[in-house]
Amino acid sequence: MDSSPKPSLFVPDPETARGSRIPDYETLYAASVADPESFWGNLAKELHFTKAPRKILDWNPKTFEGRWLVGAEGNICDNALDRHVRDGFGNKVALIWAGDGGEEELFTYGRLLDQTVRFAHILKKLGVGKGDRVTIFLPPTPGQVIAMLACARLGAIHSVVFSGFSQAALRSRLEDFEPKVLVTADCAYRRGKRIPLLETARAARKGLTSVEATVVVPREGPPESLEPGERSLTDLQTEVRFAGPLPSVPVTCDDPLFVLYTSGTTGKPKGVVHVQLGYMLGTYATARTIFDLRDSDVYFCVADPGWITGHSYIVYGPLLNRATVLLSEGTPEYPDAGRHWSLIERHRVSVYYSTPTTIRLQMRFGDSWPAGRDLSPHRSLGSVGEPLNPEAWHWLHRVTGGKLPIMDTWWQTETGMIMVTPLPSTPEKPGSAGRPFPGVVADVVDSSGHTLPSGETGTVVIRTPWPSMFRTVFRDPERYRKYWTEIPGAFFSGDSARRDEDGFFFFLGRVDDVIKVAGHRLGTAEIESALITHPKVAEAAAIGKPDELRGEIIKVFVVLHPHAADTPPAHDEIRKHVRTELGGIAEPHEVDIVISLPKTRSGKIMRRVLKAREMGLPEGDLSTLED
């Protein structure tokens, strides 16, 4: 049993309670997991279909499949913008750019729709159409955005690959998706520098076949010279000046909205595959409800829509709500540590959604950067990408006024949308994700799958479907399976968490060997296969060592080729070697040559063990060890 002291209890003021979209949770709760299909179609209502749904949920349990919707039609797109727009709000502004070099630009409800179709246009005459495939390597700038939804308009399915990978890591993304165009831009910028984004997809797209053209958008201007298959988004743009309308293809429930690649622990990324319908429902419920989302707003997520936060909650989920979205190129500390505090000031940010690692970081730049900013337009905060500390959790609070509620969320990749979470009408306790959504079934088991009792640890798992669960994963229908195999009858998070006798879940990190580095997911795998393709290693592990700002930093453990004893590589030359092949955030912080690793008679590396030794803790059952 968990022996720590209880966490005290926020409760609410009850001016937000009363102004909540859910004031009563406990009732909510228990009649949406009594009746999920009566909860979700209300929801659904308040979106717009070209063919009303005749089924909520057609849920089969042999094979796992979720098929929310049934025999709807419509469009996320349609209803992330022209829906809108038929309703009067064409002027309502959509979405603020914030550039790395403090450039600003603003894009109404309208002008976004129609930038949005004149990608589309552009598109379609590069000859994608509904199905077809279309990775998107570019910045967070709202082409980045627009590109997106032009895809959903169209019925093709979007890969966006983070701008902070390298050639390597793109390019097994697209041998994997072979999409049949790469959008791209001739650089991007971080923290002033210069990142020459056109070289490394020109790189990664060396010899692939299924890469037909190539769109570089300019990010600082057009590009001097273009190679064969690549097309100027400029010049395209005027090839499509006058093409008119493109009404959004109607999708079914069964038609992808875009495949975002995660690590896992295989090495390979895997390629989690989302629907439009059920992914629509599940991202415009949980902003509205979370956030509160209200016409008055300016909402500010910090991630990258290269990740599935920035997919759900700057691009799909927000624009469904019809919010307007502050949308952030570049860093939290640059040029200054002040820079989300301004932004939040001079854009009159009311709800502001981060993460752990920013949050801490600006803890460590301490008070005087929020001091004396006008933060009175803040309504509510969040976090996700990891377990917010208890000490972050108090100082955001502070700093922020000290009323605020912070939605300290948890969900994945797969999940599509948040699964646990405070909500601004609920009690909250200091480093606690909160309690399940409602329609929500999330439990805490042991490896069998029973139920633990309070403040024992266990895994995670959600036992129902929820809209906007992953359909499968890309091309490997049994990688999916195991999902929901590992546990019988439910789908196995590998997260582990305890539960207390409010049945608060506190979340305590991966039970695989995923690293989670500044909310970045890395399969120790992955990193793994990088570093032997360095001449002189022979051998590698990586684990993930707990680190008071990022939440975990990288640790290798490399074993050199015995060839290379007598001049052993520079730990700083395997950190740039790992950062070539797979991106900066991949780069080892620390490195460690060692003689040899532990590993099981079978094979295995025992990186629990490498883990155990590097915090001091007790190594466990070492019977299995070889040596």
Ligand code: WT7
The other form holds:
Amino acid sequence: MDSSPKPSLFVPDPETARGSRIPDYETLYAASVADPESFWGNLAKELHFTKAPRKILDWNPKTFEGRWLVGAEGNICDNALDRHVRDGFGNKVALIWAGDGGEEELFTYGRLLDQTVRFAHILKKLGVGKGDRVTIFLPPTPGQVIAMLACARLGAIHSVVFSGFSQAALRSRLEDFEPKVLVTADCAYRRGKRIPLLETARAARKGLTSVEATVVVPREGPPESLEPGERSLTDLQTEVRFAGPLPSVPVTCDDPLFVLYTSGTTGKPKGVVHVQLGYMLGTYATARTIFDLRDSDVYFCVADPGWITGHSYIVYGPLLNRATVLLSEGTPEYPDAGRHWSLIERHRVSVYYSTPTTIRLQMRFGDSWPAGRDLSPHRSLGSVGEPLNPEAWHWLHRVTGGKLPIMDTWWQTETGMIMVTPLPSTPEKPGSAGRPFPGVVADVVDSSGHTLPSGETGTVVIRTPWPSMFRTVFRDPERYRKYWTEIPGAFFSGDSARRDEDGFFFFLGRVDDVIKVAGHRLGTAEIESALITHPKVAEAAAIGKPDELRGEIIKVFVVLHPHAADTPPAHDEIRKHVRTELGGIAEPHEVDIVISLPKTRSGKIMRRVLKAREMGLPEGDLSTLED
Ligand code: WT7
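Having seen the form predicted on its own, could you give me the form predicted in complex with the named molecule?
The next block holds the full complex; its first chain is the one shown before.
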């Protein structure tokens, strides 16, 4: 280990800073919050609308609805694809796909548009129009991106479900979303292993009447046999072969683009609703200025489009900026620990947007993997999902040449866009996510909403609306209201942080019952609900336990039914049960079978006590403990 003292401040190269899109953060920030409508309105002028906005923002402080670009008509797919083709960039590479098994495919903007139009024709043929819902259950492949863009083109609402979810998790999302069409694949590949996606989709949709058709995209090839209601993409493509153009459907400021399910504090994931036009403005502006995207860039974000990071910073944000996007299907350690470094070298990646867990994993694999590679095109680095610890920051900085800015970007599914982040022109403090993006009013407050002085830890709120803010929680407006009433009038993020004397944010973790495992967001209640469906489990509690690699791991405590006491289930059986119920990312790492759980007198499980015990910390105030 390198024990030399680490600098606590990184000052970017003045040349890079001057040449970036926000060369003077302080001045721009002050202007942006003094007059947010001008700031965002000017950025909106860079996008194409069939009808210009009448008003930039209409904020309703009673319903907490932020309507951005009121009166405008336009379409995000038109802006992400057609606009660039019209501008003469049809031959520029839009998407480089790197498959799990080493396959590679290139799509120019022209070809991506053509494929999107064809897919839109297919969806239309299946009865999908403006406002209709489509669930996309696909591995990270070009088909996934195309399906999303095709929905957007039609003004339909997509809900992408991460392909690693189990059938039960997919089913609960289908039940809530009630899509007309489900798009899936014959299979997925992960670390060289074939995953039977179609079987999962079949089991998940059994008996659900909303799904009129299932489109099966060939990952390996067309499926051998189809069940009623299933259509092979290959056949459907033949049917629309000679269909002509299909212009994008203009939508207004209230029309949804997608619903993405994310974990909260209750057992049921919530459907976060984003609308097309505001989301377009927020993701366009942030991708443009934070990653400073240029025509010469190759941009690689390691997420899966099945999560918000992929929605905003693989698909929409970068394509709106006419970037060349590298989409990797695989994991950072397959076929070997050099996977990302070799992709970066081979495709001359200039912007690499990664995650702390990936960086720490690479760090563990060692310097030899990045060493000796030609990383000369590299211009900037990014991280998201959990706090980037200073050690990982320094390691990444060093192995990439010691000169590149690292954007530790803080945001959430609900915010849709990056909210707190360094910029290529601003100084960085390793361990800090920097300061708020222009136009964003982020604050650290106490429980009554008062701003805390620097150095004190509190909860993070956003005080004013931002363009890509979520509009509601699907079928659950009350849950949406809760975000704005916890601290009256401000958006409650559920995160804790402190600010230093320079206004830099240091994020510390969640204040609610949400766990972050390798950047994945999981609700303790969700895991507990899954555990108690096991026939031998009577009660369960889940906590996040700090872990050097993954940030947190899942530890569960279970109380067995009396009848099961003589034949306790193996720990492995319990872990597998959660895996089946929710998917691999929710599989507990540690299981303890206990006699009872600490509870309050009103019967609420005190996870805080379990966690303190687990970590050997003081248990705090136990006055409400039952016994
Ligand atoms: C939660 C949101 C937004 C993209 C991926 C996750 C944590 C995210 C950071 C960061 C510290 C971070 C927060 C947040 N988080 N980025 N840079 N530093 N924490 O989206 O699944 O909605 O999770 O991820 O706890 O609330 P998500």
